[in-house]
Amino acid sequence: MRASTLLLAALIAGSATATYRAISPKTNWTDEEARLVLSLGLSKLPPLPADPSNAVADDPRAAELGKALFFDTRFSANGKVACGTCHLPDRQFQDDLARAKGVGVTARRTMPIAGTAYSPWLFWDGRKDSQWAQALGPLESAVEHGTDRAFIAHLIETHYADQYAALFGPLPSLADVPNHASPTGLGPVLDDWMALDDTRRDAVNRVFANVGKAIAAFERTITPRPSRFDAYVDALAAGKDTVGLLSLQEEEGLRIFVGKGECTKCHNGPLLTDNFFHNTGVAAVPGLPEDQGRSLGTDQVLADPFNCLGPYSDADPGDCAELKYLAKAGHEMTRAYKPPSLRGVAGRPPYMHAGQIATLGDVLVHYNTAPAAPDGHSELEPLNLTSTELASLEAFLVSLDPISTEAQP
């Protein structure tokens, strides 16, 4: 019997004390480390959980639409942007830029979308509870598509009323709604929304709401690649033999992973990120706004309209627990992003959440000496690894690279 076989069965017979050869004669495993590297397996990803607050999430023809949706340019103030002008489907869906650039340029990075049906926050301040709620703030923001919800809504009615009927019923009529009208517009925009009865007002936020909505059923089937760490994982999980699926140093690095780096402390799981926020002491970017990261994202999810208890939700309040029992942020969230998945991350530099630090390499460095937070307080402690064990380290996140690199989907 293999030693991977018999690690397999000490794991599952709750042997506390047990090593294992699993990789090489020069490394062995420890029960708690084996149970955090099989842990990490795309294979134990759970089955996409329900959004209760969007009861097309799981149509395909919201799907369809959606997907068109993504892509059109024409829901822009100048006609050539989409989700898809940031989110490229070849380039893991973000567009390896320091700010996404919109109609404007934004203060933040693009995210990568695989996975996220699996988090309760979107964004990375988290001013967001669900894909759809997501998927509305680009539209409206003067620097992505600079668009407002009334155009939006007139698009709908010129270019996919059909599509829109079958899926949510028919249009509301718009006759008496400008082209251009907004709660969160300026001047005119504004002005024009101010003028509209409450009627109209629901009517075109409803159909807003039902654009994301469709989205959001498109950004559903976007999900994680398997990698070769994927391949060795479900081989020492079926008791195979694992040589040569990851080399030596990768292997030391996952090792350091699951240890000493304490990487796990924030990117654990499946996907490797636990989809919630950290201050890890990211410098500012000289010339931007404030960014106080989720201790403001707090607030605006809160008094979003959109959000899991608002008016345009699908679901009932007892399915908005994350929501209902939110509490307001404090001190230790200020400056506190979530962490993206470390899937294919080495593909996407640059990093943090406005491109601040340019390769894989020197976000380790960062996080080895753990420099003071600008604001807030740093979670990071010195990790005093050496060059040779950074070099490990980043090797093995190389290994979390998709095998495939065809655009999905």
Contents of the next structure:
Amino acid sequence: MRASTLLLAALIAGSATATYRAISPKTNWTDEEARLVLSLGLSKLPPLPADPSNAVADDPRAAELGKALFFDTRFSANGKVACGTCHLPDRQFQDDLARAKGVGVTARRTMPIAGTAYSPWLFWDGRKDSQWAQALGPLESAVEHGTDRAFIAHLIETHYADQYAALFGPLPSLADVPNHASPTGLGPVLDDWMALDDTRRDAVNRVFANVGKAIAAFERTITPRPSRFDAYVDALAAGKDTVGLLSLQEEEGLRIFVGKGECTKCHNGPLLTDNFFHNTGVAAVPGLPEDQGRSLGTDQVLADPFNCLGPYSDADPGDCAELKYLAKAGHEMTRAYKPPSLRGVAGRPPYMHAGQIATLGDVLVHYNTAPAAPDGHSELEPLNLTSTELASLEAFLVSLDPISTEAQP
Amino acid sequence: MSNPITRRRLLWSVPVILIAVAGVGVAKMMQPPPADLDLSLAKPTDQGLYTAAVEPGLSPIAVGTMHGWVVSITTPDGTPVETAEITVDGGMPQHGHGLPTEPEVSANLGGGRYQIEGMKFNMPGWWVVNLAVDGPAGPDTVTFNIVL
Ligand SMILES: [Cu+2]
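Could you please show the structure of the form predicted together with its partner chain, as a counterpart to the form predicted alone just displayed?
And the full complex, kicking off with our chain again.
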């Protein structure tokens, strides 16, 4: 049953709701459509997957410490930047900016955090393979927190020694560790790292990794919130009346989303992302260094000492299947990025990995026209949807907004 | 170790033939898979040198979940092939892309059974999984179809 037919029927009957009910919502979807629609509901989200690489992942004390660290601006070069500066709890843990502002300006857009515990790969290019390894990146990024691991270890010793010790055992002696030192640093910060012996480097790395593990324990508690769409799916799954849960336009948008819009190729499952990487022909930002997306990210995650197979991971090598069987970067991965979860997407413009597209309407125009990629090859083909269809698709995306706007957690 | 050229040829030759046979044009996406797709999980290899059977470790296979497969190789008369070299490849013929992972044989389980790890399908739709089998009778290939 098409919306246009429904609409016509509605006009004749004089009330859309009454007509819709009469038509019986259960027969409204083809089997294939219903199967896809049901697969997107939040109630299909499995329990949080274990993170064997993080022994404290599910320890509430770690989550508490991680939460404190997440909002602690002392962990920055200028004393003003915390994770929470860019990942705002009342803004879906993002910042509404095209490119984030920390100590400097980043080259990419801040990503929302809800549900990232389900993703095998973190960042737009997946250059990290766990939440804890990811958290270490911004701390040492010159444009985000602008600090280094020796500085972080000293801060833990000064401000969080007890909470740290309760989780990870006593802090190592940092007496001989200079204030600033890191293998990713520049100039004296790098020189001071090179001057450290292996034991001290290892001690600092371990404290640094544990900071990430505590933050990850907190991030695991940040999960997606139910939307009106989920209420609709639950009713559909239960064979109940779906009337009024989505408007006809939203329902038609959903039909396009799982059908000729081909959105579920990449935005599938209850998080509406496949957590893989795709080149969708998003424009490069003039003036920024070349961004190769996933093709660089694969090399980086394989080389990362904090990956699942590295010395600071708590996992058995057998638990690291994602890393072990990772697809090596080929042409397909040039300028490929992780599809963001579409939950709550309407409430957080601008869009894409560097905020290249300002509005949801323009995002849909992008999909409708499928421009050629600046590098690599776009997986998209023009959809040639009508403006009415695009409006329906947009209406559907709005139905993915969380019902409660209450800040979490 | 697998030869990338062979892998690539394997990946594309089989689906292209399948598409030609099924009489559908190349890939307008979101079209349903060919109606007469062979979904059997046990079949002779393309040259008839072996019989291959696969058991996905996840039933039903879920989109996006990493899992393993067990592959059994026998000669046409049913004798287990204990020393096969197997490489795995695959993709979505209607989308023109490969697998999101690089699965590998992780163990020879004995009795002609081999453990493959790293299988993952990240989209709904029609997938092909190509096995290249090299055993005492020589190299051969076989393709399995999966619809998610
Ligand atoms: Cu595909």
